[in-house]
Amino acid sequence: MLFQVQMDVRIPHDLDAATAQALKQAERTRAQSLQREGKWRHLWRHAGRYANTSVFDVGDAQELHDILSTLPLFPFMEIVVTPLCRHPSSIHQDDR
């Protein structure tokens, strides 16, 4: 299943800078690993904001939840999930 996921990140301003940097690096490592696995298919940054819109390709909503809740920055995210399905007017034969 494909899901559009919008993530707005709000790291507290009083979080120790070294801790914040370590979390960001761990997030990058995890995101890149999920991309290599084919689960995190697309990742776009929102210009001028600490936010992104992503497309995940996972088995079901529970798998998506499990992935999102293990992201290092998850405690600092506001997340909106939208399930996606093929549009009947799409000219593509698959969801890629």
Second form
There are 10 protein chains.
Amino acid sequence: MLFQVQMDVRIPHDLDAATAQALKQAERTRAQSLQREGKWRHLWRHAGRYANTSVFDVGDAQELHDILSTLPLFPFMEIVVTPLCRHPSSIHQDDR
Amino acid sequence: MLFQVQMDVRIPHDLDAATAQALKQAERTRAQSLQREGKWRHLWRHAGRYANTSVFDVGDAQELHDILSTLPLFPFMEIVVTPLCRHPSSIHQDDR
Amino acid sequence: MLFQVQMDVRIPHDLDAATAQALKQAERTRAQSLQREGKWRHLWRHAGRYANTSVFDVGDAQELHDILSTLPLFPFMEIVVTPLCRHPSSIHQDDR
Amino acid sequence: MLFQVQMDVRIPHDLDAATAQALKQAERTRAQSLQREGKWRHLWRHAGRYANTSVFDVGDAQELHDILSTLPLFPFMEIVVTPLCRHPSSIHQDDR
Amino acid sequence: MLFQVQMDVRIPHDLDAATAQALKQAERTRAQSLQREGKWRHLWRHAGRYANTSVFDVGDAQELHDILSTLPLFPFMEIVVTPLCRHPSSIHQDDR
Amino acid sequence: MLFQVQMDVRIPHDLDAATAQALKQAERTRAQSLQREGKWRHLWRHAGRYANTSVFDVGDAQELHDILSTLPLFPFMEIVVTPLCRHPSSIHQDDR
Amino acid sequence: MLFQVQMDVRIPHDLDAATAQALKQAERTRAQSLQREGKWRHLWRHAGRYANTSVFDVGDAQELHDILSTLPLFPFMEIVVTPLCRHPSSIHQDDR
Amino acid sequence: MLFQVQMDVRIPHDLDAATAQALKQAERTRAQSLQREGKWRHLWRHAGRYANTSVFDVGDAQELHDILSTLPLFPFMEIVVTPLCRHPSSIHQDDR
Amino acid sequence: MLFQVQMDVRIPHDLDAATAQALKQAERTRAQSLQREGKWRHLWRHAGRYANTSVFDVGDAQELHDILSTLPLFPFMEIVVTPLCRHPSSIHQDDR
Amino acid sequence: MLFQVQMDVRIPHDLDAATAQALKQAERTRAQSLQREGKWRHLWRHAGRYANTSVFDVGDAQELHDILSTLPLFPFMEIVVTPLCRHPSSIHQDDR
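Target state, the form predicted in complex with another copy of the chain; input state, the form predicted alone:
Everything in the complex follows now, all chains and molecules, and the chain you saw is the first one.
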């Protein structure tokens, strides 16, 4: 099942720099692992903003929550979740 | 170049039913043609709403505008365009 | 899988009265059928407003969309969909 | 009487970690106690967000306020309250 | 139990003038009847706007809904409902 | 002259606890004094939120400002002011 | 007493042209009369928009409402009212 | 003096087609004339939307208003005006 | 040339009290000087809020910016600027 | 390819003054270098606000992001990006 997830990241300016750096590195490692597992299908940067549009391919909303809520930068993200389904005009039976 | 496009469709209730039907059919034909050309890369329905998230793969903003502004349902759409680029944590060089 | 759905109904004042009445009656019949099937788990009126909060229990987002987009009053609804999952402080394993 | 309550939790990043942990633990204990009493009828997590939709079953608005305003995480919540009543299309006389 | 209700009235300009006049007259009659019964405790005009703030004193949310949804101008109102309770700094045990 | 005032209180979490307590106590004392003078006609808590709806009965906007801007919690309030007048459907000549 | 009033005018495109013209003419006549009486102290156009900022000098909110609600274009205006008072840094005792 | 003007055009679907066409043609003629005069310095389409960002170079706000309020499509535009001035980091003394 | 300026002041609670006091005193001094010069034509307090509506009479947008951006409290203000011009229904040739 | 970029700068009041000064100086140096390269085509201050409207002329969205995300003040900016293209009523083939 597909979910569109928009993440806007706002790291407080007074967060310790080393902590911020470690969180970002851990975030990247986790994101790449989830991509390799096929859970995080697409990951695009919004040009000019510290934000992304992602598409997740998970079993259900619970699995989505377990993934998102354990991302290292989760406490600093504004997240919008949109459940997706097949569009009747799509030429794909299964557009992932 | 990739653009995320969100389209919310609002067809006025007093639009002639045959006209509405013809517009929807023409929209579908055009959408499928653009998908086959590889311009309209992804097309997902928002569950429960007359709306979609699309990803277009075009040469530039001009080509995107030429495509969107000639869609049959364009006069009845609210459209939000977000230019996308590669995310540094993506495992793909080119995620389309 | 559970989805919270908020529906705000706005019937245009110049819609034919008989048509409006027929749509409302068909909506009620469909809503009750879906409740009996267990798909439409909860249906609450917002006090003082032509709006409701509903909880749907469906297989996935596709089934939710198929249900909502065929409701007789769908063209006159503003709909907000929120995917739900288990809350870690819930005393229920499965709160439906 | 039923109230829908949406809670968005925003814990400041510079709150002492031990304090935050203690508040969350106390919140869970209180939430489970209120569920067992039947006051807090439903508690669902919003997938991907530090937020929930709850349904409270209380005598009146005063009791609702007394409950919500003494939750341990109350100072860090954005709360939206919607009074609910029976929907005329509900198949239940009393949907709790 | 007290509810604050804000009503913004928007009568479409193409509504038949006689119908509009009859609805306004019926609204006034109903409003005055509800005030005399003690259900509609306060009714204040917002200076310069076709809007009011009202305070209703009803048994529960169901009664509030039954009253509001049968007001003659209900189809043309935007309504916001806020459940009220006693303020701890009030000098009244029961401020109606 | 009547003004509706909505106050949302947001006390920063890093404000000294003793200071916060003193401010709240001073606020209560002042609020009760103004109620006894008849200036602060109504004071209702919004159920579930650190907010209130108040009705002030003052000579003019200047007196309203002098009162509100000297409330102990004024620096931590978001305030919305709505000037009220008699509603033509009110059964009262003077609804205070 | 001074009130700032912002008026945004939205005349429906399907309003009869002669009616619209008559309303605008009547509005102008009334506006100029109120200016000569000293009630409508300032009237400025927002550059590039069918909107104005006005300052009214009236006895109280009731008089303001009586004036605004009888303006010929009142049914087609979005109105925002802000009660004003003396600013402590003003060099005028009475800035009208 | 420079003003940034954003125009969103919303032509009602029930406007007579010939009228709409004539308005659009007149708008284009007027826009090109103003560009040749040097008043309308820049005119860019927003990709994918019936909207533009323009920069006007006029003597003052009055001249801007006289130009915008007489555009043939003015009654169907949402307009946002932003007065511009020199940016201290600009390498141009006069960036038009 | 006239500009309407709305200023909402938000002084952080953890700003040093002496600094805050000095800034406010400097702001008042500067505001009064600009009023005496005729640049700051009107200055009204919004009743009940730490906000004002001002009307500036300056040569152009550059002069407005130079004035506003050097106000002592500028870093703590939310500012909205609206360029004004003569209203065709004004009885004044030049309403300042 | 042209992008309109609006930047609102919000420097936290508790950022070290020397750091803030160094960031602003670095921002200016970088902005002027990009202007000289022809990437940053226009840079206008919004009168009365710490904000600007800019027009960038870059190869694609990736280059735009690489530029914006490395601006010294990027962590303190709210940024809105609008992709632009040729307006059919423009008298220029290429309006930069």
